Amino acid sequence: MKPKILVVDDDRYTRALIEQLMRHSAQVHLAENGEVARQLFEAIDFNLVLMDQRLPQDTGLDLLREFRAQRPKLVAILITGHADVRDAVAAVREGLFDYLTKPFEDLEALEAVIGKALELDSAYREIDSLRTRLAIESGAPDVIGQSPAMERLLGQVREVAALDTTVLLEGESGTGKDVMAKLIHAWSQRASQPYLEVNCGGLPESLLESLLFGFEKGAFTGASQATPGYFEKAHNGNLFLDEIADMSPKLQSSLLRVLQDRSFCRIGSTSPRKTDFRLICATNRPLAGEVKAGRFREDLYYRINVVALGLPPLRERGDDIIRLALHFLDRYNAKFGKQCGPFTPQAVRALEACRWPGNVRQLQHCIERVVALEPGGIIDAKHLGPSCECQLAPDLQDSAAPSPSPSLAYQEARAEFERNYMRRLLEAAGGNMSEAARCSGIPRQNLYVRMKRWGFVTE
């Protein structure tokens, strides 16, 4: 279904030129002043509301203020004239996603500013939806993504959980292999039975083996009473491994063991018991390089590689960078009794312009020190500060095309800069789109007009 857009503006021209740029794209409503407006509004859940600022008996700043109070996190644009200007800058202030002063000189740039503010609102949409899932799945994790990896992802983990086999989850440290371990468990046959987790790159031998095993009265020093491992409570439920190439040659054989046998004994006993489990185990580090290194038992890998699934980090999952922003500004105003939001345009493009090396952890922990820091109100770009790290991709960071002659026209300097801009944004980007269009912020479709134009790609 194709977003709603509401046009409101008392130029004929203005609602004439917006209704034909989004046609294809969008259904465009057109209100000619402030109480068709209203009506429009009352009647409709648009996607996207652009204002006009000077309008017959209202001011569009005003009319905004009156909608946002009925949905606050409405996306909404302002539409100014030049000497509004200032006006517009408050409006973001306040929290409108951006301004656009008339005339429009770039129908491109016109056009990237809508499609921006409309991955927004869809952004809002997915996280309310995905509250609402979560309401009647109880159990189930949070679990932001609507990218072509995460999608993908998500359908290999749908499929999995339902059959009884071990999974392998690979990918780099904080991309969530906890959470879609939590996932498979929720959506899986032993979804009632326990779940137990543990990190075996935490925990020194002696206490991981003593915590998985068990132990007997009298077993060791301090060992005062007889307890059940997690190999035993999780019987009939999921268990998960997490950093499993971090565990010890020793306790590699010996959870082969378990598995072959599917019994153990607990430390200080010769009884072994029976477990039914299913495994789940994680690592940051490929397992088969760990096996060639010799660092872990080649047979206990072909053992738990039966299905293996790969997270991909969160710099090839584009949109979900400000998704899971939304998310985790949602978290934690509320757990900070705050208001801060929303972010600013700038903002938006610094967090989708960071490499997020430390993936989705990362990106939360950079959300919550926000939260926690400020006082409430829209954040921007400076707000984010130097501790999220956010730093464009490094084959950018030079790409900066030479600056162009003063002695040629306005005219002629834009398009020189724009043509070495783009040249130099494909080459960085290895000739893919997909990603000169996620580094620049220029939606696909508006990039391939512009790279088509200056003839670095072809039909």
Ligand SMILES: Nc1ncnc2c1ncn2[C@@H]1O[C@H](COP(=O)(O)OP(=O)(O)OP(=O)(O)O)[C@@H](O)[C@H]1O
Second form
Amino acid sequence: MKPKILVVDDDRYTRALIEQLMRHSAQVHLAENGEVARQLFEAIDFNLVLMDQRLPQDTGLDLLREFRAQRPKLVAILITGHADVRDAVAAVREGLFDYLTKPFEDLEALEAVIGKALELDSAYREIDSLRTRLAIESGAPDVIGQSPAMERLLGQVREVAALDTTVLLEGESGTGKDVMAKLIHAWSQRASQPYLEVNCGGLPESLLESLLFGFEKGAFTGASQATPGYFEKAHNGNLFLDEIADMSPKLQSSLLRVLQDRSFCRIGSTSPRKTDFRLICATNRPLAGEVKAGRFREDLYYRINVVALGLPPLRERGDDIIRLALHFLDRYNAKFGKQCGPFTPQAVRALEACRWPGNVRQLQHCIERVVALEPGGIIDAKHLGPSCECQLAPDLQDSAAPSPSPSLAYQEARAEFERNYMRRLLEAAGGNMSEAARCSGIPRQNLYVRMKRWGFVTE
Ligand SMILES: Nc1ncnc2c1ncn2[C@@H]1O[C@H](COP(=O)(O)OP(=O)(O)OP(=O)(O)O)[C@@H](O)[C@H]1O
Ligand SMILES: [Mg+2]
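I would like to compare: after the form predicted on its own, may I see the structure of the form predicted in complex with this ligand?
Expanding to the full complex; the earlier chain stays at the top.
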């Protein structure tokens, strides 16, 4: 379904221009004054409102305040004249998405701003619908993931969760392995049974051993009473062994025996006990490499590598970056009792361009920090701060800062910039036109024409 846009402007030319520009990709409704705009707004759930500041009886900003009191997450753009800079600044400060100045000189830029605003609206809506879905699947953790890479992964998780098979989760630090293990449990037939997790890298060998196997009274100094271990407690449920690559060689061979026999003995006892748990393991160092380096037993590797699922790094998740940022924004606004947001287009671009070496955890901390430190209102790129490395990715930096020779005429220099930019953009997007359109904020069709002009695409 096409998004719905409301254009409120008393100038017939402006209304017609925006309608012409957007009518193929959106359902455009027009209002020439505040009265008509109010009636339309009552009746239709708009994805975006473009509002002129100077209307016959109203000021655009006041009307938008009225609309936003009814729908706080309304995405809106204020259209101002050159003389109304103060209104424009007020609009952005109050959290409107952006402002545009009349007369429109650059139609591509206009289309790009509208496109970005619509993306923000759809991100808000997706999060709301996801919340409802998750509330229904009670017990499941909050998982944001609608990018193609995450949709694929979540499909696989759903399938394997229902089977009783061992799962190995591999992915860089902060990509969500813990979250995925909990999701497997929540979606499995064992969901109402116990879920136990232990970080194999965080405990000394003897402590981890007694935690997993349990012990009899008097098995060692301090064992004042018999205690069941996780192998026993996880019976009928799921056991999550995190950072499995950090397990000591001795424990690796004990675990192998448990998995082979589906039985174990408590420390200090020789009578075997049966257990039936489903094992989920996670590692941020690829296990195959650990085997090759002689640090992980090959036979154990084959036992646990039944279904391996790879968590994509955040930088490969496209729009999920913004969805996650909004999700964390809501969470920390609620936690700290603040009203920060929305993000300016510059902040959105910075979030998208960051490489996020610490993945989702790093993004989460970045947003938590902003909400904690800022008093409220819009979040601009500069608020994201250098600590979260939200600068342009290195491969986009060159293209963003070209160095045309000063001896070129302006037009030529511009052309050289564009050619250079388009080439780097296409490279960075791996030749994928939709991805390039998303990264650059240039509508796909438009981008295609430019790429063709420079000979980067042939058909
Ligand atoms: N898809 C997601 N949706 C929402 N929150 C997420 C998602 N993925 C991760 N998170 C959040 O990001 C943080 C890091 O995730 P998690 O602890 O699962 O990562 P990890 O891969 O286990 O990291 P490590 O390798 O360091 O143990 C957590 O606070 C988690 O709630
Ligand atoms: Mg983890």
